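First, one chain by itself in structure tokens, the form predicted alone.
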Amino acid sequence: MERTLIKETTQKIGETVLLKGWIDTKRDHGKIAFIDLRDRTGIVQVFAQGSQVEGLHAEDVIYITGTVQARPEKLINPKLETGTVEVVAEKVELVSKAAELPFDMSKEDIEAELPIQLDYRSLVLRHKKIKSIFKVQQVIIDSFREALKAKDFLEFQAPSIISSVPEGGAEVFKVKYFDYETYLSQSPQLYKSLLVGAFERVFSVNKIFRAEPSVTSRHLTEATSLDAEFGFIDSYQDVLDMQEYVVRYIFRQVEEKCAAELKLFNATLPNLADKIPMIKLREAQEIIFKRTGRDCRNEKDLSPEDEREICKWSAETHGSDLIFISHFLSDKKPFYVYPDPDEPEFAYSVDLLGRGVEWSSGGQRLNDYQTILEHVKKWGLKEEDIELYLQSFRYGVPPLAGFALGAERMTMQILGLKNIREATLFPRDMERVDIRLSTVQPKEKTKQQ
């Protein structure tokens, strides 16, 4: 018999079906017992004889084979899809049986701190409200697609290894090439701006990698990046529009395709006034000092405090939960970055903060190749290391900007979750790589013993 997902027992009243599945919860009556039995698609109640699942328990795999039918008006459960009908089971076979379970995962939430979550990260994912995190990433990243190929953008793949690290900013790994040291690499931000000088318009969903020696909640060292570069910009603020486009449009569609998953978290989208507020870095640390008196007016860029400051005045002033910083100092960021012709020292380099934390960071880039070079030398680079990326520049690209947008990140924000690990499915870390790193032995003490 071919197999019938649960999410079409409704449609088959009547009829005899074999679902196949988990059990997600049992509840045994002695001689009779009723199965949630779970698929991609969905849950749906069995009623069995208890003889026909004695010895079984959540998480087994089992087929059942069985007649659907339509549910007592007054038996009728309003929160499943599948909840005005169940099967009564006919045959129960167990396919693969599941160990006993570390913790109940029949509840709500998972009654287990986040690192013991993470221990049983391929159980965990099993759970409906976590999986739900993942169906709101999707629409995130697929979101991000769509709105930039409607705009005639080329999604290319950028490599992860790279043979420098040109950058600077977050320390590096550094990986064993053959007989050679190469880099995990930062960004994909080279890669674009030189393929907008092919290509025009370009966008990347890929893995970035930042060795930062902390260990926060907002921080990985694997993570998804949205990025996008474009060309025959006019100014700055171009790349504030393109942003706020793609941003507006991922809202939308989040909106429209995760209604059950927002409800789960009780969680709303962002606020955003008709136009996303945008000021410059010095005035946010003005605003942020006038608030609470603490001095951060000459600080390169803002801390953890300051942003979650500034997002609540724009909150309160503006009706946004966005809100754009802009002119951060030219030589804390790295070499293409554009100076504000008016105000050389700062660039025109953006970030979008979203209720209090960091979304993204962009700008427009430097196009003039003896700027570039000039560029280079000042930040102590050697041409060498960023050849193929000067090539492009020496040969004529146009104006250009674009800006990263961190997929979990955006995904912890819209569901307020309080760990960036919550909204990555396989963390990586100062302390874990799937399994805690303290559990395991450094290969460098192994050696010398």
Ligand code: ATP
Given for the second form:
Amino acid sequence: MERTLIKETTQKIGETVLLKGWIDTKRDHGKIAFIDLRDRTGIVQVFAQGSQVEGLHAEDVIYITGTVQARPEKLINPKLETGTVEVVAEKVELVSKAAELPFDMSKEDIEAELPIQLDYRSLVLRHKKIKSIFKVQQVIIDSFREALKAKDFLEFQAPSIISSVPEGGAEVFKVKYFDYETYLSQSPQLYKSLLVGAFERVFSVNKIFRAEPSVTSRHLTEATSLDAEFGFIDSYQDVLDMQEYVVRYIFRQVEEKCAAELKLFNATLPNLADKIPMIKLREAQEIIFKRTGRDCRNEKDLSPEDEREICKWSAETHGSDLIFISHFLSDKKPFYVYPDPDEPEFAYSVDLLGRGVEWSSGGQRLNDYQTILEHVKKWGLKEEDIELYLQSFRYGVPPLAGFALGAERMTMQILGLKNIREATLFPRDMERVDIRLSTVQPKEKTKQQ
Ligand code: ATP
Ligand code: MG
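Switching conditions: you have the form predicted alone, so give me the form predicted together with the named molecule.
Time for the whole complex; same chain goes first.
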């Protein structure tokens, strides 16, 4: 018999069906038992004789042949998509036995600390609420793609192995590459910029690698970056507008396609005013000083505390949970940033903050070859290290700008998750690559012994 998917059962009242799935929960009532059977499309209640399901428990993979019955009015379960029916089991086959579970997976929230949940990632990812995080993330990433394709951007695959680190080397992973030393890419920045010379408008969904030296709730060592870059801009305002368009598009799609998932997290999408407000770094610091007395007015960047405060201010005074901060210090930014001609110590660089955390960084880039060369010297870089990049600008590149949004940060902030690891299928940090590194021997140590 052909398999029937669980969501199709409501259309098959009176028919005999073959269902294949996992036991989500089992309720024993002596001679009879109820099983909530789960497959990729949902959950349905199965009624069985106690003897048919003896010894079975949650996560066992079973095949059930049975008849679909309409439930009497008073037994309809409105919480279940298939709540109008139940399946009366005729035959129950055990296909794959599950080990005893380390915790109860039937609870609305798994009652185990995050590190334990990450240790049991394969199992935990089966939980309804956890799975829904990745449905939302899929919609975010799909929508990023759709929004930019609609504006004629070309998607490219960014390389991960790179030969030099012109953006600063402290947070980079080294990779032995035959007889050479290479690095894992922290950002596809130079590639996306040089590709503007070929395709005008490009974007990529790629992994970035950062040897983040501390363990925080918003940093991973391997993250997903949603990168875009485009040419023929009229001013750096264009990059704000493009980003705002993309973010609004993403929010609309998440709202439309993920209502059930948002509900599970009691989450609402961030409020956006008519226009996302934009202020300069120094203005933000002044506001923070006035509101809190904390003097950060000469700092080169906003601290996490400052980011939370300025988002609060934005929500209170502009009704917007998102805010752009521009004009970071030119010499604290990479060599390619475009200094504001009116105040060249500040750059046309723009961060987007949302609900207290940075979501993206971007800005206008230098496109004049001679100016780029001057910056390369001033920044103490070697031309040969970025030859491919320079080559593109030597042959003519229009005024350009771009941005990079963190996919996990967006997922975390939209759903109100406390830790970015929750928004990552297989999070990596200083202490974890799948399993906790403290449980394995560091290679060096083994060698020394
Ligand atoms: P932060 O200041 O918050 O550490 P950043 O300024 O170093 O971030 P960028 O280089 O601007 O990060 O990267 C662009 C975007 O990529 C960030 O705004 C963020 O959304 C995401 N991102 C960067 N680093 C990480 C990371 N280690 N883990 C998760 N997301 C990251
Ligand atoms: Mg940044």
